[in-house]
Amino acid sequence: MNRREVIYISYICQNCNQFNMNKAILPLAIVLAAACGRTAYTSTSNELSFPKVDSLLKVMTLEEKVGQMVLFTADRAVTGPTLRKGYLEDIRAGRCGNIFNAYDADFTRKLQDVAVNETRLGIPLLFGYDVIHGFRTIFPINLGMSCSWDMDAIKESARIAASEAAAAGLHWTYSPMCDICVEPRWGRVSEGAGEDPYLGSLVSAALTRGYQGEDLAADSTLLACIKHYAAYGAPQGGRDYNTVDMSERWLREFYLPPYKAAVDAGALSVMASFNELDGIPATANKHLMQEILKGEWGFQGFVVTDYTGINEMVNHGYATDNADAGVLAANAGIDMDMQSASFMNYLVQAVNDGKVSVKTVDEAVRRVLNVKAALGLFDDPYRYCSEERQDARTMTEENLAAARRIAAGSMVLLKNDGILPLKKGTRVAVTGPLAASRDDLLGSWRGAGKVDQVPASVEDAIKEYNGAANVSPSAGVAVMVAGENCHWTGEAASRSDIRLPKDQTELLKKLKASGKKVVLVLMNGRPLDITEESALADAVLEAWYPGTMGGYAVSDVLFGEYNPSGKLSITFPRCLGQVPVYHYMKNTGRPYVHPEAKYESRYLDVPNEPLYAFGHGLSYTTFGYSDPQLSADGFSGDGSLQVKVTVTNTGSLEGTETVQMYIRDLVGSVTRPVKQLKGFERVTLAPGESREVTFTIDRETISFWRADMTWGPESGDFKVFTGGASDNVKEASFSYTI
């Protein structure tokens, strides 16, 4: 069937409003679209199956096929080492049928007309772009916002987000960034959730269905991209891009399940890792990718590779040349191939010479065309495409004020003396080589935000806040706004020293010597080594790249307008020798217990302990916390108990705290972590007031991997530990039999 042929078929549709039907003939992809109807795709749905991709697959050439297996990035950003200046004629010739780095809607329209018009089937693209922590409203960088340990804060930035990029054309954000990390030199660790599985799987769910909402066919929505599968958050030496290597325990026990969350929370793309993974890179891993990811999980949606990652398994030594590269990523289950053209140039040959078969190409395609179906590209391919949507849409006064709320509740109160809140009238002197930057606001992978849409850095929401007379250098108290460049961290910036760069340390020390109240606003995308600032400073506040908005939240939480109440998703050490330090480590045959003994496991020159623990973060307000107390002494089977626990705010201010609940399992067929993260709730408490908090453990509460490599729990004794921070709990004890 061409084109023409496709006349007769278009009459069946003469009553779709949403097509031009004086057009005297309709793209075929199109016409199929109409006639089959739409089934929309939601998160809750079981399959995703539509007969129009069946239809066309029927009359679409090898040629046409291995093109949507495409995915080439336009001009619009640069996001990797390669531009392909050709990527107009290839979308019109049917090479290429997807595209990343174009946005606004006039941009996109533009585009999406070739590939609707201009080529046999008028297949619509899909456009992809780096939506991370906000499209041009920028809220905190994702490690900052996982510390808020609010969910609903964390999913309502992802619908801002959406919101905006779907108004600018926009259809796939490369996120949520699942990786699970416990290394800060490596860059990325800004854009994950931090250390723990069960944190980051909570924040990995939350923003999937704030991406994608109930329906992803709505114009408001994105489709959601799993990344970096696998175990990208592990590389050695922390360096971007290099080697992961772990048991198979402890990738599906600790690494595994914040990716497998946001496939049960319905997202529709996974990108492959940069990394290898037991020696075969994630791109031709059948693994991690046929055995696991589309055979265990069930995922129904398609498989991405990252930028040019295909032709990168010639370097790491796994592929012959990119032809055979090409070759293993498809055969592997690969279903879409970014940027290194492989698929494009080779895959057609490939397939014509035995060494992929059409099947498998048939089953990509599927996959990729039941994806944009969903988006509902075949009903209106231009329904992204709105000017007037995209101006009513953006940097709204509603959007502002989220991602205001929203930094505010991201950061971390380290240490504070008693100097913090500032009272408003206060005379402070406000320092720092960041305090007056709006660029560092935003931080790395900031989407299309725009400095000059940053309405004020924090020393000029200080001033505004606080009357410009009242910020002079001469002032008692110094707020010194330090950290870390915004450009050393993100991607393909990993560091080999984490603490702050020495001129920072010595304005600190001059402020603390000249008799100053030091309040240390530290701006960075990792933990630091900051144990000799942190001893120098009366106050220490985390705000991590606080956004568009950063400045007044920064403000906000100094002057007491917000009540600090984030709590750290990643340990900070005391020195980089201490990496990697993390709350469920294990113990050793040796245990540092005395501290007059020499042949325990400890360092000589640092304790064991981190400078600030996982869970901490403080109040200017201060809670206290009963005992823990059990409805039962242990359980059984498919039984449960309940821990509870009795939390008071024993200050003077309203406050938020992050209850938490921690389990160890004493005795296992494989040696257990000290602590597991298990549950947490956050309860808001007036003065004085005093709420009972409940956790319920049942059998998976307790289930790991066992020593046969089944998932479940063994009979045996348990603590269970409540309290503020992984560091500060109390604990109870109970058992259970299988």
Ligand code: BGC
Given for the second form:
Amino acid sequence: MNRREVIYISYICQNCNQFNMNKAILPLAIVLAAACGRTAYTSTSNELSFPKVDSLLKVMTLEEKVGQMVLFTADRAVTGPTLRKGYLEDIRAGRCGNIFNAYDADFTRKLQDVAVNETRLGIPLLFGYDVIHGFRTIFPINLGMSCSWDMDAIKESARIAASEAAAAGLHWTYSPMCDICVEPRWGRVSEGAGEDPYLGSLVSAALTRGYQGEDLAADSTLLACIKHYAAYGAPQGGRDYNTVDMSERWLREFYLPPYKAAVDAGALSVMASFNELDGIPATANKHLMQEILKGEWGFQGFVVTDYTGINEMVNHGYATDNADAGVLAANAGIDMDMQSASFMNYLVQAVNDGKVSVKTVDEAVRRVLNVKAALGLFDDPYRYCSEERQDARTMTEENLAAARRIAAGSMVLLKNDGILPLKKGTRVAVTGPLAASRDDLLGSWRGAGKVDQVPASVEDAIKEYNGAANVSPSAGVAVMVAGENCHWTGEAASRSDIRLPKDQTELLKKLKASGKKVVLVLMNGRPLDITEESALADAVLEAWYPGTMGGYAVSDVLFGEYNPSGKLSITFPRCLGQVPVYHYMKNTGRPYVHPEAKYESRYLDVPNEPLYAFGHGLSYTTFGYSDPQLSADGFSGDGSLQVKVTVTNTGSLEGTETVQMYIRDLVGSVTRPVKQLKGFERVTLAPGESREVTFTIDRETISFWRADMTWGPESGDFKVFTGGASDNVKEASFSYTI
Ligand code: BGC
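Form predicted together with the ligand, following the form predicted alone:
Expanding to the full complex; the earlier chain stays at the top.
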């Protein structure tokens, strides 16, 4: 017996002593202990299997098994409509094996004590929380971070969030949110990575790797949860929780890739979404959970519902009551019930009635326990609660510096007539409803971030940098900080009007009428219709909700301490009537090419082009692009070709440019989009410096779900586009032979 087994025996024996268990329990302890060797789960492991989980399953009662399939909220946060009282009693009775919204080392330790010392098998609790864009140190909202196109920075934000949260006793974050979205009315567009499946996939993989690290059992890593599976970002009319319906092809091509990328990156939990898809709620959708996720993708972890997702199937009109809903969910592949109490109340009976098989329950429990084992909880259930680490790792100078840098890198300079960057010491007026707000900097889903730990609003930061005497309402330059109150975005925050509030537009007009130059700084969580304001302002900086250090980061960008490098990960429409408008659209049979044409696909009252296209974002320097040079006219089979493009910094400041590569398949067995992002590279160039960037195009680059629903390429002619924005590219042609 090795050292760990001995420790485990003494851990079980302690339980026996505490509860005065009789000797009959001891053999059970030995069975468990003998099987407790841990295999570290790394992101490259593909098989999740732990002997101790097999041993546990052999000795668990049906009630104990169902307890492991139950997740309830504690009372540290409110993330849904109801709170279940008495979670402590549920833990003690073995009815609830998992808790969310509980954090801090001391609190989680207390709850863990109950599970470990006061239940028969002492199976540790799993603690989950919405660590979405930071835990205590808050980073920009995810939509903002995706505009950095900087996967190292995004991964770093997740690594820091994980290290802060893990020290506070947490094991599990409800992130990455992988929902592709072309719908700015939807409040939750702020939580995702924008409109593009390729970029979205890289972001969800980077977040997963950042949270889970190299070893899931390390005391600084968190289990990731892929959400909201699937296609939650496509609700009709942009209204949260609303119906989703689309073809299987479009689902696979456009919406599924980021979830899949996170599975491939090793994420071991998935959250089913609230919406229905093709008439079946995701919570009971066998096609999504069993066929695609656990079947085709070989997902090894567990699937949890979203908050009360099971019971909501009654309202969907898919289940007769909560008991029926639980049966449907369990049989479709749900392994854990968040907050519905359906599994807790009805699942044992359903098994006894033969409506759900013991095999199904065992399979779910095995998945949950495997993940607990991968987290190292059977080796040390308290591994993650550490007051010392919590103090040492939280909001450190290093974390705050990273938050400031990542915030600056997430901002997108949408327009600049030359007023920016401001020279240090320029007299400026700082105004607008969000200028002095610290609360809004944090955005929605701000984890355990606290407003009183935000060191500076935008106004404070500008005063600190520029000298308070240089900040005056009478100055000739105004920095107007406007946008949306942060509570207008996030869950249950859909809007039917994506314009700025009228008083903000009026303020901007007044400032202009008084002869000032106006720099409009926007803080918001969705693409807005800023057509009018953008025309009025001399510069527009999209700052999103930039997080704890966001005030300083805005000031850094305005004064040129940081040369903006963000590019839009989502299109800004001219008006809501254009929505959906995004770069991945199809050509139609009547593309709009003749200015005066009537019978072409167009609007009578607005152009087809958006206000700011996907990939757009300015710098304080300028970049020139060569034509793309191809290494060959085409390629075949498993071959490839190279696309080279030379980028030159043609301005007078060092700057970072994101060089983008798109393709178009001209003729397919199903129609193909006019532009698909297929590569990008960030390059930092000194003034006058040039760099050759090379992209490889191979079979995978041009593959898609063909007419027969197989994945692969087709022979034919293609275009490749390179440039600094989806609407600012140069093109070349190539062919492919299968
Ligand atoms: C949200 C999820 C979140 C969960 C737990 C739900 O309302 O849709 O994104 O993870 O609550 O807080």
